[in-house]
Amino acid sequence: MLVSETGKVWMNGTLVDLAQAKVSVLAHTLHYGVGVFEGIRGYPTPKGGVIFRLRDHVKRLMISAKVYRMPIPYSEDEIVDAIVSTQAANDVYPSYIRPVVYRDGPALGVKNLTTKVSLAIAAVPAKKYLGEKSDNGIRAKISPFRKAHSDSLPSLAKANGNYLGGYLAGTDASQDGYEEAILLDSNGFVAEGTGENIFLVRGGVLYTPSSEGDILLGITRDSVIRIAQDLGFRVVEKMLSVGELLTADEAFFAGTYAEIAPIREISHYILGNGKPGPMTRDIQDVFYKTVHGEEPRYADWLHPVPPIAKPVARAARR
């Protein structure tokens, strides 16, 4: 699915190759899941490479990075400079860039904060999440495995290891034949995907989960919210049912690296006709057309990625 053999990683203010991009074996992070990171996605358009939502992306890093108290030694603009940088070193469009806050070893032992703080970028590149044919619909498989509660695991923070179980979802689901699972939450209300959240249409309303919900608020769910008001739909979120989500007229799964996804069955229930509904594809195509430079109306979304990277933020402070 992915991953690039060759390319550049910032790494602690400095881009190295990725041969070179190491860490311990006895890493914090790597034992006990202690990281936080984000999925952001670069495109082509015809006045350049551009980042979307960049720097909401780099506020929502920041966030989860403060909930699991790992105090990122960079600011935000250098952390918005960092990621640019990577983009224009590795040149790959579109690309999914990855930026990880960890703790760098060695150290064992749950309960550690004095391990240093990193932070590492990659850029390589991106291919459909879900699957060639995604845009045209997938088939998901209601998981058996529930999304954490977040008096357990914060769902606000996009952590390492929250995504165990999307993990287990994710597999399960690979090995029934679905391409994706979807998540119910602790008390039996439709959650989210492995990766995504998720939406549905019901008598030509638009409806997502909840913030109530176990959910990660998701940057491209924010931003179908807001194409589908723009383009006149109501929007409602709510806690939904599983019995809501097998009756509806159109599904779609809405992420970073999956973009936009539609749903075109579940766990054998055929939704709709059995293919992208007009709702869907209506969203669909504004957010493509955004993504590549093609709406002005969300252009503010895109961040421009110069041809020349701009110099490497300095190094953390000791």
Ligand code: PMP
The other form holds:
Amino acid sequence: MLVSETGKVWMNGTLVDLAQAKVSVLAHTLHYGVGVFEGIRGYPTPKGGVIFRLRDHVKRLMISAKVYRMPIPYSEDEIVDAIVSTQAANDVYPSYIRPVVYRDGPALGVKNLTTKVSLAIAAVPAKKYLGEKSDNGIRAKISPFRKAHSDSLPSLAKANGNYLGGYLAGTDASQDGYEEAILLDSNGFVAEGTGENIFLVRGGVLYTPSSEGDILLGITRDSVIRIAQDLGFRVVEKMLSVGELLTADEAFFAGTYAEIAPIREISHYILGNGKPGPMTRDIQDVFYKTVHGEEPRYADWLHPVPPIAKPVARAARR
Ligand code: PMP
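Would you mind giving the form predicted in complex with this ligand, to go alongside the form predicted alone above?
Every component of the complex follows; first up is the chain already shown.
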């Protein structure tokens, strides 16, 4: 993902130029990976800009921060407002919004509870995480790197350090020519992608790894389950084996940055006829209509972003 080199960043209460948004090289988070963050999308709609499921993302950020004993010095409402004002100041759609909570040091010592906890928020132009053609199907590799067990790193927290495993898996998959990796958990059940949850279709039923597994409880995952049920599909959350994965009729990733990305091939096994399947297409269709404000049923998932007041030219004096 390339990030724009301009734009405004909200940092501890003030909007500053990206070039001015700096942290110390001795920041605790930089050395130990102890930080938490969110990935959120802004979309254009006929009624103006919106942020998808903003409050749910802020709630998850606060849970992640609690797991890692990082008291965020702002309330839920203040963080919601800060994200809206960052999005409004950058005024770019579709956008990817990245709030990050970190200890900005200087502190050299792992068990740190005293260094200041900071919040920064960036909003940059969004691309597709899995490539501009990912809506039409991607190739994924089952990774040799396993997802860390929640006994070690609680998977419900979206923590910076959790992504070391995703980095190993994702870079291995891309060096082998795949668009994404699928990580198994420590028992060999299907967990998730590097930045997405995963869904399978078998015999007309939609399956996704159970929330009891070592997965991040994705907000897109939750949206997909609701949309699929409303479409009349049966949705089953359970532990899924590699055999079930490789012989699925359809599969797709679901995540904020990846959106809904059909998987056409997994580790050289072609799924179905190698094209996005009908259930995937139905869900994708409702999802994209929803985020673009064309599906009134899920309108309460869209948080409006008021445009920033443009300076009004004074009426000419007579
Ligand atoms: N799993 C992981 C590891 C992720 O990083 C993400 C992206 N946040 C997801 C799943 C999907 O979560 P969401 O739909 O909330 O973006």
